[in-house]
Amino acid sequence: MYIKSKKELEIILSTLKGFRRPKESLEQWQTPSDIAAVMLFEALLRKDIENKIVIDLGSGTGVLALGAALLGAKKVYGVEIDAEAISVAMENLSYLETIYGKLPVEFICCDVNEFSIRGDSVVMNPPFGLKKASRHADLFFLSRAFSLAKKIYSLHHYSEKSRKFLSRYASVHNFSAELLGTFKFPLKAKLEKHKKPVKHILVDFYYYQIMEK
């Protein structure tokens, strides 16, 4: 393990370089280091990071990716269906290199649709689906985590009819949900029609288990 911290993970996450031009549709907003190194250490204290293979969904840039290799993953498989954003998260990882060495990571150009390698947990922060084109992503990238590992950290908007919905939903795919936080999460002006340079939404963080029979 590289990193001994939280604290220390959130600033060389915050080094990272991010989106060149990101993409309405995609919904690709960076996820912010703070939040990043909350994610990446409640997954490494329930032992789901350290040795493990870990899987990134919509893995954008390489900010949870990175951070997983950083903390000790054995493997780790960032999925990302932008090519330009593959290449920011490229150069992101070469840069880590020049510090901490070969580092385990491989980010896969594809649809996550696409994306067959099981691990033993997910981290990710899906499209959060609240744009007309990207409606319910990210349960589609919820139901494709739930096929691929049996640890699942993910992020979705809040509000408390989804908190209703994504329980139900965990269950019928034989997982249980734990809420366990709510962050404030920056949404930074992209376009010229965007009149705040930055507009906060609250974002849900939950850990899902598959429930053994």
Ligand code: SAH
Second form
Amino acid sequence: MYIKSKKELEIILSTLKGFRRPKESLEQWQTPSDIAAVMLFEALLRKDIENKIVIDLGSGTGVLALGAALLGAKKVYGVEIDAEAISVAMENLSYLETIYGKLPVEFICCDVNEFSIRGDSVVMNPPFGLKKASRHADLFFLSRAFSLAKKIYSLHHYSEKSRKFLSRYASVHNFSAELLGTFKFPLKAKLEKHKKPVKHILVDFYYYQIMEK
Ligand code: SAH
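The form predicted in complex with this ligand is what I need now, so please give it after the form predicted on its own.
Time for the whole complex; same chain goes first.
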């Protein structure tokens, strides 16, 4: 393990590069370093990171994937459809390697639906499904995650309806769903049409675990 505290992780993740031109249609909202550190430490304490194979679906600029590697994952796969985001993630990886030495992270440029390597856990911040083009994207990420690992840590846009839906959706896939917390998540607007620079939405942090028969 390269990092000893949540604060230390948050600080190092805050120095990583973000999306150059975030693509609205892909819902490229980077996870803020404080939220990423909370997610990753929760997974670490539940023994789902250290010496494990961790998958980050929709890895963007690599915040969660790289954080998992710094917390001692044996291998991390970051799966991302956008080649531009992958190139930023690779820069972030090289930068961290100048500090910590070689990290076991592989970024793969493909649709999450085409990725089929299994792991021990998934830690992800999928598209929230807020845009027309990506409606229900969080659900197809989640069903993909269910097929790849037994433990899943994921963020979802909060609504009472989606809370009910998600626990039902998990149980249909033979997973239990535990709500671990709710974050105020900043959607940083880069587009001129947005008047306010930052809008916040509420995002639920879930832990899904397979129900062993
Ligand atoms: N996980 C990153 C990025 C979150 S934004 C972070 O926590 O900062 C969601 C990411 O999912 C974006 O980078 C977007 O390009 C990616 N994405 C959207 N649809 C995808 C798909 N079908 N397959 C793989 N990645 C996808």
